[in-house]
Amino acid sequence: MRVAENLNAALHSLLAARPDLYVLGEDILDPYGGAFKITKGLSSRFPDRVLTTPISENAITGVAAGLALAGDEAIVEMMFGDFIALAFDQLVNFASKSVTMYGSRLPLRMVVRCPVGGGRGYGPTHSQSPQKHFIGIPNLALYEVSPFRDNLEVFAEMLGRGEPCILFEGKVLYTRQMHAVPEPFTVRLDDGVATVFVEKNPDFVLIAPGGMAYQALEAMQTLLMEDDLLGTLIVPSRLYPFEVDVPDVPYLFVVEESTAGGTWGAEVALGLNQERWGRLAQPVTVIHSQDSIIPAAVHLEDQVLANEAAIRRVIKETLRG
């Protein structure tokens, strides 16, 4: 099953099992089924609870938060994750605050799905990775689709938190098969965190969100075959709050597709530096995209975005000097 198919199957199962759940978004009804076909078939099975909306991300998110505040559950599809900037007010000033500002904790079960990232030539306003703009907001949890974890389990966890969540979905993953890893790697899943490894005593550990997992794996595979450098990859399903047991090795790297400055990777690096300062060969290294808008031309986009070549180069230079 491909990642897109797994997401679609998860939404079908959720709507069948949770009669108070609504799905809202632009152009999500059949026969179109959403820009990336993740909602295909849902409106035919659940016409009263799969609702197409006007083009207003702020309004969609506000309606979903209102449904959740009243005791229902809601999943919002952003056509592209870039457009979540238009819903910033509803998420930061209404949904996240409503969980605890009424005197006692009030469950608010909603998820905002965001297709993010480049690699498909969609240009400056349809290719961004806006995760960093939502780090550190109380009562707002951030997740990212992982090709190593079933999305039905992820949705159940998010809705079970009783607080708004954002699910970032790397667009390059949609056509990838679930749970696939190249030889000679093995994948282990524990408490929502995937660990991809060859041996238990690696030279370095690389932490990456799901959308960067395969670029990271390709870099690790080449480093192993060409430079005899052994790495372990950690792919967390929940980005924030970040609570992951990271192997104790001298070299740690975090890779992300965001541009530098106040990022998820910087947050992870800060925590690991504080925890392991005396045991690291050097501070945790963060690998990110160039300080640029994202070009539409594919060959220029490849120069700007963090990719396999950049990951491999930084790790090799760091370990070999």
Given for the second form:
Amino acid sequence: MRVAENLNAALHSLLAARPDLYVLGEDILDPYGGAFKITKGLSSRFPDRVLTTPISENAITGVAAGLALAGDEAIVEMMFGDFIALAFDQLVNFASKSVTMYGSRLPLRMVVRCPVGGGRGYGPTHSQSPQKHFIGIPNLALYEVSPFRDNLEVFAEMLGRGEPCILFEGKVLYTRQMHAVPEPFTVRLDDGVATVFVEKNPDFVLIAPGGMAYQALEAMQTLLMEDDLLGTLIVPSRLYPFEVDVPDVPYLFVVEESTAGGTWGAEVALGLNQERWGRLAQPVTVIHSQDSIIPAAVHLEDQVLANEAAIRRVIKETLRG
Amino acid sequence: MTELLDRSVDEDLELMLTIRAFERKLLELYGQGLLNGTTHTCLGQEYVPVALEALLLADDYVFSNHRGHGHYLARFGDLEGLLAEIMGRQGAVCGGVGGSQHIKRGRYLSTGVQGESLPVAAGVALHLKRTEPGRLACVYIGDGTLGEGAVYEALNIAALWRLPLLVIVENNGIAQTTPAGIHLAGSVAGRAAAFGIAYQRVDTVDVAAIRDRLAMPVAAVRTGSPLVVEFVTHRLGPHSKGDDTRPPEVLRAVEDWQAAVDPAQSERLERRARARVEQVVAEVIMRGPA
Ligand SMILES: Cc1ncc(C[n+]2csc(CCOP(=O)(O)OP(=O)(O)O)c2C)c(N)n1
Ligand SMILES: [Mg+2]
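Mind pulling up the form predicted in complex with the partner chain next to the form predicted alone we just looked at?
Now the full complex is given, and it begins with the chain already shown.
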């Protein structure tokens, strides 16, 4: 099953099982079913709770918060994750704050889904990874779709938190098969966190969420075959708060598609550096995209985005000098 | 469906004067350095929520804004809880976390970012329409807040989805220091008309007359016909504290509803209102931190 189908199936199951759940978004009605088809079939089955909206990212996020405030549950689809900038106020100043701003905990069950990332030539305003703008906001949890974790479980966990959550969905993952790992690696899932490994002590550990997981895996394969360097890959499901058991090895890398500056990877690296100072061969290395807007042309986009080649190069340089 | 609360004229007037006495006292306490942060008093606009509350049901949602003490007191009459919240003392409605402009109690909620509550109220109205038909979501905003895009996104959705949303625009002709003449193009009526939303203009301060005028339109909101009501009103006091930039001659000319009240009745009720507020202050000020 492809990741897009898994997400779609999860939404179908959720709407069927939870009579108070709404799904809101632009152009989500059938037969179109959303720009990436993740909401396909939902409006035909649940017409009163799957609502196509005007182009109003701010308001639909507020509407979701209002539904949650009244005890319902809501999932909002941003057509492209870039547009979540228009919903920033509702998320930062209303939904997340309201959970604890009124003196006692006010559970709000809502999720904003964001297709993110480049690699598809959509250009500067349709290719970003906006995760970094939402880190460190009290009562706002961040998740990223992992090809190794069933999304029904992810949604249930997010709604169960009783606080707003953002689910980032790497667009390049949509067409990938779930749970697929290349030889000789196997995958293990603990509490939603996937570990892709070979039964042997690794030379290094990579932490890479979402779409970057496959770039990381390809790099790991080549490094193993060509350079005899063995890596273990960790694919987190919840990005923030970040609570993942990372194996104790001297070389740690965090990989993210975000452009440089104030990133999720830097936040994770800070925590690991503080915790493991003295046990690391060198500070945790963060591999991310260039400090640049994301160009449309393939060759230009390629120069900006973090990819398999960059990951491989950095790891080899770090371990072999 | 709406049962008009059978409030006597005296009761309404006493509530309005109690809100006024409360707000005046707050400014005094700020002046004495006894309060932290900031506050926005509703001096001059007290009659608006007092008139409206009689048209609202206990199960309706009310969304208030920065200038919300009157909205809260008209709904709950709870001077102690509100003052304790503003002072961060025991018995505070929200444990002192929210303060003057972030209050939630049951289905009443205020927040401090202009325009933000309209989409939220639309979401609540969507919930009500499906699961509690007959209830509505009421949102108070000021004229200056009409500068926010969120207002129009929400009005568009409310009209399209026929939501039980009641928008009260307290048009006091000024936003902080900026007069409506340089912050508001067109009219409030024109804005409602653009979305095909019903509109009422209230330019009287007569509480009974306001209720008469609005009873039917508000009842229609409950059946899914959103409504914008514009109150032409006047801010008597500063925006927050000591920040009134209007020239003295302008300030002197600001209309005050109290001027139209029979002086004997006004004095009698005002004395009671003040005494009550003094008593609440004396008691709350002795409490420990929230
Ligand atoms: C988004 C936002 N911008 C600015 C402010 C600061 N602010 C608080 S009240 C106010 C004026 C509001 O004017 P109006 O809507 O007319 O309400 P009034 O104060 O007259 O009751 C401003 C600018 C704010 N709270 N929120
Ligand atoms: Mg105003």
